[in-house]
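As a starting point, one isolated chain is supplied in structure tokens, in the form predicted alone.
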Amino acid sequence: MKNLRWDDLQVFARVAQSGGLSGAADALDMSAPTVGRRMLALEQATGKSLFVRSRTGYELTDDGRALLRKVRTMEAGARPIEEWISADGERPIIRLSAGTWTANFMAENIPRIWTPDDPYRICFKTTEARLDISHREIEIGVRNRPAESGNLASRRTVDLGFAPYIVRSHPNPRESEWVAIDPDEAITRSARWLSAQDSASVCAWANTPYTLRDLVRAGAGKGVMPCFAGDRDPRLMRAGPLITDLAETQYLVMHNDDRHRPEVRLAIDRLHTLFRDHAALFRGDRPIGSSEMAEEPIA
């Protein structure tokens, strides 16, 4: 192996992570030639081939797999000596990742977890996916399950209640039919739950949960949501009882070594108290209204 330089290695993650040369580029400011050349040069250094090239993009192989797994280590190791450097001159940066209803609560309440006085600076990650704590991408995830392996740690916060909502104004909530989020896109239980459902009848899919929750307000039919983002919702009531198969705990999921750090336990220890102190929100306490259906929890 010759001539193998960290720069094309943090361009070939660049690549991986967009899927194809354009949006790495993009991100780059790079033009895509110059980054297709660097990957093509890349190859040649490694003596293996890293990518499946295709008119939709670029997809990687076992071997850039494993390459990739190994320059995210990389750089997990490279971002103490980063932070160091920076330190005297910039606050740290603690990356929080959630999916969009819980990211969207956090940045509803950004005093509870942060003010201008901190030590340090947010920066959301909203995905339904999981990124990797353990090559450090994140800070801190909010998760529905604990940690999983031995250089994470987890934090339980509260327990989460799902519920079918409907518009207020629709004119036939018993009869609707259902709003879904798209099989290819259902990536959380939640999601995928509608699609075991045998009778079921969806009139809409969407592929994100805003989207889905915009086709419920405008009254196209009634669609599963976590209590705490429906019964938030001024516009919306339950169409029925909770989903008890949903029924669900939240952790805060963390590295075993980055919890220690200051700021991040402070963002830890005020998220927990944020979760907590809404507990009966979540846990679907305190519906602000009903359709009048059956009382019984959907199991």
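On a predicted model such as this, the values are computed, not experimentally measured, just so you know. Positions refer to the first chain, counted from 1. By rigid core we mean the largest C-alpha set that fits within 1.5 Å across both forms. First, how it differs from the form predicted in complex with the DNA.
Once both forms are overlaid on the rigid core, the distance between the two CA positions of residue 13 between these two forms is 2 angstroms or more. The Cα position of residue 207 differs by less than 2 Å between these two forms after fitting on the rigid core. After superposition on the rigid core, the Cα of residue 247 moves by less than 2 Å between these two forms.
Can you swap the form predicted alone for the form predicted in complex with the DNA?
Keep in mind that what follows is only the chain, not its partners or any molecules around it.
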């Protein structure tokens, strides 16, 4: 058995990810036959079957999945190298991941976190999914809980409040039904909360937060949103008090090895300041002069 070649692991990761030879071949700029032969060699070297081969693609076996998990941590080690190479003179890219509304808030305040003269560039990754910081998918994540393990560091920012919102022009706010996130797509706590309320009557579902807001704006019903998003929307008003079940705290999470990189440090500091400056908005303290329904317990 010839010794393990790292190249083959690199190829393996792509095959595993794309689920077949042809996809990996494109991504790696090699030919499919070569990729196939490499995987044969890797199975030879490991002495294990890694794939179930079929005409429709390559599927991982249990051993294959076990290997993939390990190769992922190697990829995490390789990523900084690739960046180190390409970052020659060019400004480094800080990948910043957040949920829809948080990303929206940051994007609208982009001058507070980035200016053209800054020694870095920013790549927004807007998703409710939790990208893997310890495996270097992103540099900074905005999360609703601190990181526990995996060599990550966290920095607390602000408390978050959630409330139901409805369009200001709604003819009958008190009787309105709910607009919810499709339970199949509900990742965040706030999206799942509504399904847990037995008494809530839902009239429409959406699969993205933006669509949910559009439905609420159009008068379809009331929807749960974070206060910092709902209170900033002039077309909406609160349809009830803060939902205490959903109160949470926001954290900036980063890789331990990155926290002292000057550009990451700078971005973190600015984000921290930005959020802290709007602490009242995030907590859900009423915005000055906003109108709203009289308070009463919801649903």
